[in-house]
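The form predicted alone is given below as one chain in structure tokens.
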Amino acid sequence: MTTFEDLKSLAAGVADGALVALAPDYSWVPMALVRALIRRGVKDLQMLAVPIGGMAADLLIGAGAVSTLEAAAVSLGEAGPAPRFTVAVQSGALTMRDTTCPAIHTALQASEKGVPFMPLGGLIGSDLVAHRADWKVVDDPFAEGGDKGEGEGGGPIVLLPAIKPDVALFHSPKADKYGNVWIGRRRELMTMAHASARTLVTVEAIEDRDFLADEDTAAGTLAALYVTAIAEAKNGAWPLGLTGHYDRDADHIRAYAAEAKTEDGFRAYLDREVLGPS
């Protein structure tokens, strides 16, 4: 059954060493709960982007939280390169396993279907491949012969091992009260949770309704059966944006952006935005 609980005590159900699978800047970002973590102490997280990494991957691990990243990039888009994901990785202090988008969704989607693997074609001569000891290459056992290129019959396919994430984050504009949580078209939160253990839900408001009984919400909705946890959290996802309630702050991204390229600057971001009062 899901529960409804504070900010805090959300954070408090993300265990130090967890595998958290973490939306996309460009999808449904849980920032309030990210700072919550950061502020709760947590350590050691291996962090999955599904699939790509921003500004809270950014946060936490310049915050020393992380200890292993799998993505297939990390970035603040508009706003330049992740500056203490960049510092992390050529300093050592970030385990980083590269990956591709089409990787991580298919490993989820493994886990999804409760089966050990799933095969992707598309991988094959990458360095990737060279480099990922836990992706297996095989011939195709359904082949018949015949000159045909990867995925497409008789050439060699990627075994990649499911991802089955201890819990995964997100923020959404509402739930209703039976911890139905409103999704709309970022299937990749539906996956993720399908995925993972535990899903922990950061809302902008908690509704009066059944959302699984009106048809205009429930195509778009994701069952309480998925659901762990929801925490209330007025503009959880700022500075990020969230569709159809406020655009992202860009100037803050940017100002993060500068201020972060040192390890002082960014501390001080870190204890006026994250840390302090505010």
Given for the second form:
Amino acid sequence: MTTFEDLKSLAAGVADGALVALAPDYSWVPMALVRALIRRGVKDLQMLAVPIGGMAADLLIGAGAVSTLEAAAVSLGEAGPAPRFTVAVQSGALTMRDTTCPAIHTALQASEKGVPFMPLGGLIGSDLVAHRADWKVVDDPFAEGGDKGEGEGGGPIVLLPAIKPDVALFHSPKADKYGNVWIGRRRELMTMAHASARTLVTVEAIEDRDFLADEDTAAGTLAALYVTAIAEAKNGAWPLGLTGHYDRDADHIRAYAAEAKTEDGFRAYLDREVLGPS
Amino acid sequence: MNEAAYSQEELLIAVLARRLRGMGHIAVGALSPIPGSAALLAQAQEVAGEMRVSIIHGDANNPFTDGGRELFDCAGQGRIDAFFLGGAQIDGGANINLLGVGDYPDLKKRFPGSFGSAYVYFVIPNIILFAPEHSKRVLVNKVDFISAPGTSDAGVHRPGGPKALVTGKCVMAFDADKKRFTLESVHPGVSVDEVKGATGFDFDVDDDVPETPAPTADELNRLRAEIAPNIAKTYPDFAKRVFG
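Got the form predicted alone; could you also share the form predicted together with its partner chain?
Once more the chain from above appears, this time first in line as the rest of the complex follows.
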């Protein structure tokens, strides 16, 4: 059953070395939980960005909590490059598993279905394929002798192994008292949760109702079946935004992007905004 | 500002918009204010309802409700006709590099990463490469890392690929059979020699290279009156800087 906990206890539920899935900055990132993870000194995380990383990845990397990162890209969006990510990759401190957006979506869909791999079009000839020993290129097994439509089938195709995160983390405006969580149109969170062994969610509020009993909310709801634990965290996505509730704090993110360019600046940010009084 | 005056951004928006005429569905990726404005301008110039524009950055003009994968699934089915890609490096074979400079994985300079380029470049038929900075730093002889290749062998299923490159100085058309760009026009005030001097790869040049037409009064009016408030929903800072 889904348990209701506090932020600290939720953070304790992410083991060192875990494969952790996080969505992009626009998709309800649990920044309060990320800060709680850094406070608890989490380390050796294998991060999976679904499919691109931003502020959360940069903070965790800067704090020394991440050993490998699989992502299609990492950036702070309008605020520019992710400074700690850039430094960590260039210095070799962070091992990158470079990929492309749909490859991550597809590999998570394989886990959703419980199959060992999924095919994906495109990609052939990209240097990404050359550097991913875990991807396989095969000839389309259905091409031979089939009566394909014009332009369909044939040729090489990439097979991607399923990605099964140990834990998916996200923030949401609301959960109900049964542990169902509202995700609205942010359905990459649905895929992430379906594919992951455990899902930990922070919410703005827990409501005394049943989202699944109401047709207007049911389709935008991640059922408690997939939700391991929930904690309340007001403004839990800040400084990122939460659709319909608050916009991203662009000034704060820009200031972070500038301050975190140096190791000393990043340490000052960490002391002030993360490790200090929360 | 007199009536004929326009900014570099407005010129590029108009140039990109002209390449989108008649397309049914244009998608625009994240962090692409100029392509996004161009798609909305092209849409405003079509008969209402004839052109869809899907902007994958925030919720304004974004029809996708099935998560991050829907753009790619939609493109893979052939439901998207045009898309824009950039590159920290682009070479004469239209190979693009969004990942970094140097010998991967020991990069001298790391960029954000390949995003969805390794897929959409294969499946969307009209990819327009957009490089506002036209320099030898960006337009290189050979990319250091192929995020997505410009062309593929005959056996590779590839309904999509690059059609044109629009830069801050010119427009080039891409021929996938020849694997080469041809200079199509130079922007007002730019010479062919200047383009050659700022480009790190070989390309074809006809005897007579026309000037890229400046934005028309109609384009500028629509852009400032109709498009500016719409793109501001997605890119408020950009809209304020460019359109006031």
